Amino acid sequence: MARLDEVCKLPGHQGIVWNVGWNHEGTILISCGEDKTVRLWARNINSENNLWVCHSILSDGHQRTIRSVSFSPCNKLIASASFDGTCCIWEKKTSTEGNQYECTATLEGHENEVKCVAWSASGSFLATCSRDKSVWIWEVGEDGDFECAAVLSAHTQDVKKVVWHPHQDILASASYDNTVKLFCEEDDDWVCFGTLKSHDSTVWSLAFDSSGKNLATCSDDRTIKIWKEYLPGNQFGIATSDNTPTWKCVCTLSAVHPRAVYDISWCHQTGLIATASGDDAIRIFRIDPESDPHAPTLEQLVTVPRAHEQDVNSVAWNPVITGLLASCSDDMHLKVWQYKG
């Protein structure tokens, strides 16, 4: 019987914890929240239980709640997005006191709260999105400068989340307007090449699988959906236009989450999907390997009904350690979990 075991509970934040993530080696857990801090956590190898402990607090970058945080692919930079309308870039500085992060740039331009920040897999681009309905793409220069490459106004409402394709410079965004938009670069311009419509309310989060050919979305409508990419000239008879791929909703899972689903994370090692919900629960799913890949069935493997004492805001699979999951909540805590199947 599959289960999700709690490894440790991490106090420290003074207020809602909005977002968790990992560095690309899976050795550092990162979090941010209402207390305007970014916290870095690492395993204490000297402790008997190998517990995760906070070893750095970044506190001098933002004036309001920090909503999102992300490690660059090289692990030398951290980007944080805040309700103060800015995105801070933190650079690792090696000193006699060990590795410390220092705010070396503040990206300004959004007219309202910045809700999410994400690095492209290539490390060449950074994306931010905002309550001002826009998505900004920043080009990362070799000298450490950040230049705005595009301001994308495809959404009609607050943009909640941005994620990059795992292998290509393709960006997906989720919005209060109930849609997902897909962007790519064409002839030095960034364009919207796809709009995914199927949710009946706010799309809170989204995640690509390891191939980048499937996308999972979650929503205020209490469903999760799986979308599949169909290329031009595909053998399945799925129509495409303008020689661009079509993304089709191939699975909708409803009647499982009694409240909004705030986050979704698709493990690139195992294929497991984790969700964070407003009913204080964490759930683990997988696509039934026996099901038709063009009409897949999602199996629910585990539910932890009281994973946190309040809303679960974010979940993130460790990119290296199989089955290790982090979560955070309105209850001011992070938790680390181990999946056992």
The other form holds:
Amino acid sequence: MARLDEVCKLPGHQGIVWNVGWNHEGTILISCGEDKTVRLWARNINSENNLWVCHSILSDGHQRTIRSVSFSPCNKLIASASFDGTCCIWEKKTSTEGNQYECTATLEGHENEVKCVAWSASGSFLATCSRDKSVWIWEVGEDGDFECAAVLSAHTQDVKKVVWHPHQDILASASYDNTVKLFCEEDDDWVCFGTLKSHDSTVWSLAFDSSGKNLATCSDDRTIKIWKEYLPGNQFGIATSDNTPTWKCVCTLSAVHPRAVYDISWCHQTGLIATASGDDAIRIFRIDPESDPHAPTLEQLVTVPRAHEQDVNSVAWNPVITGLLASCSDDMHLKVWQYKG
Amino acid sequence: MATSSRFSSVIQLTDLDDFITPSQECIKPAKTQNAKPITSSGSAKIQIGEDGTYSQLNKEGRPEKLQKAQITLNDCLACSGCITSAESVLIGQQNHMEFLKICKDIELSLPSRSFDKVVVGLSCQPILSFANKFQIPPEEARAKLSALFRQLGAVKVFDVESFSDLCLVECGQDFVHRYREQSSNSTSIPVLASACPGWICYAEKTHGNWILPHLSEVKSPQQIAGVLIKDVLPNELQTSASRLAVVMIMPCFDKKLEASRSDFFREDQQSKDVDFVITPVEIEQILEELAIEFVDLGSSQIDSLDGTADTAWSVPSGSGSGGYAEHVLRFAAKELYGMTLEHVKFQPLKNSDIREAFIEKDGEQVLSVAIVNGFRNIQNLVQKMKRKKRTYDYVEIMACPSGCLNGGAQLRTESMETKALTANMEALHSKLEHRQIDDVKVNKLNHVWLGKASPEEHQNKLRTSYHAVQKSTNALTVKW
Ligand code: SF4
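Right, the form predicted alone is done, so what does the form predicted in complex with its partner chain look like?
Below is the whole assembly, all chains and molecules, this chain first.
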């Protein structure tokens, strides 16, 4: 039987913890929340039981709740997005006293709450989204300057999440307007080249698989969906237009989550899918390897019913350490889990 | 990504908050026409009838029906609660149907009519939009549009560009004045053009006090035209300013916002400087309404301001938005450094919507101007200014990508992508006759119009001011 074992429970945040993530080497766990701080956690190598401990607190960057954090691919920069309408860039400065993070830039422009921030795989772009319904793409300049490269008003409502394709400069965004939009660069501007419609309510989050050819989405409608990319001229008879790929919903999983599904993480090593839900539970799925890739079925492997005491807001697979999962909740705690298959 | 809005995207972004719909939660207090002050202590009782009307119980306990609150566009603009309703409020306030009705009323000499005469100003971008859509020469499109409005009853049809020179001359002088002042006034440079209401609305709502001193206070050609027409023409047309409807044909709905600013309402005449702004998409609807095909329209001349027969059409040299940056550079080069510029070339930077030009003296850059179009480039400029980085001396800022040629209410053809469309529009614009400001003409016009005006009056006619909108932060509107 597959299991998800709790490795440790991490107190510290003084309020709701909204988002968790990892650096790209999988050595640092990062979190942020209502207490306007970003916290960095690392494994305490001295302790026998391999616990994770908080080693840095980034504060004084934001005036309101921090909703989202993201490590740059080079691991030197952290971006945090806040309800104060700004996004802070924190840079690692190494001194005799160890590593320190300093807020070196503040990205302003959104009209109100910034909901999410994400670095592109190439490191050249940063994306933010907001309650003002827009998605912004920022270009990272050589001199550490961030220039606005596009303001995309494709969504008709609050945009909840932005996620980059794992290999290309393609951005996916999820919104309160029940859709997911895909963006790419064309000439000197960014354009929306796809709208994924199928959810009946807010799409809270989304995740690409390791190939970037499949996308998982989760929603307030209590379902999760898998979408597959079909290239122009594909042999499966899926129509495309304007020479751009079509993303088709190939799987809908309903009647599993009794409440809204707030986050979804697709492990790029194992292919496991983890969900964070409003019923306080964490669930692990995988695509049944026996199923038809054009109509896959999801197999539920594990449910941890009371993973947290309240809503689970975010889950993230460690990019390096196999089966290690982080989660965070309204209950002010983070947890680290180990999956055993 | 097709948006159906006729506004610039900047307006769409600013404070649009669909969580508060105006009908439900508009925070503007309801003003009632015959609101009686409640003198007795205790609170008023309000009943909601089955038909949804509101009644207030009077002292005897009998209900009196309350007036429905009328929220004008100006209320919306001055309020930071929401502006979602702006488009619908606007359409109610000055749509083309209302314009048609006014034309009809005048034609029938109805006693209840609100205007006696109609004067139209045609801006070049809508003309080019029709020329492009119907594949006809711009001159022909211009003559057809003129014919349409004359058919509707316009007594005069002008080119808005014939008023541009007054605006441009003022822009040049304002800039030079501020340039000379820069050592003693830290907010005098850069000067940011203020002809685009989309940009002005954004600056007032989002950035407010720190940026407003940088805005050029010169009115746009649309508003200068309105003032001049209402000053000069009523006499000739034997009517009064308030009975003369000034109608401007413009490329975006944002220009309607501009026309409805309270700054452009004249108390003394109880009239707006510009009464109607009609856009190409609405002209199409008018044609449809009247069952007229555009191509079937006849042709008619354009009136000249000085009454001469010289009606050769030309537009100010420079961008399709009105050539502000180019004129300011030329004028300042001459005025400040005695240099006459033959050719002004704007160099694109990261994208074609940010272009700069500068002049050097003794190997040193002494003047720099830029054309900044579209929201992302505005953003970068504003953020640079905020971080106190050096930018330019003068910036022509336009909210629409590619500027006014690509205004939100220009005609789109389904088969043509925006890029190809703007390329076509730019090509059409570049082929028009481009003129440089003719000082003699401007002086003559100024003399006729402002001859005896005091400097203050002069200032009033040509300049305006801006007002920051206070942001309301309502904790209840937080959405995760
Ligand atoms: S750029 Fe021109 S068309 Fe666009 S909003 Fe401004 S004034 Fe209107």
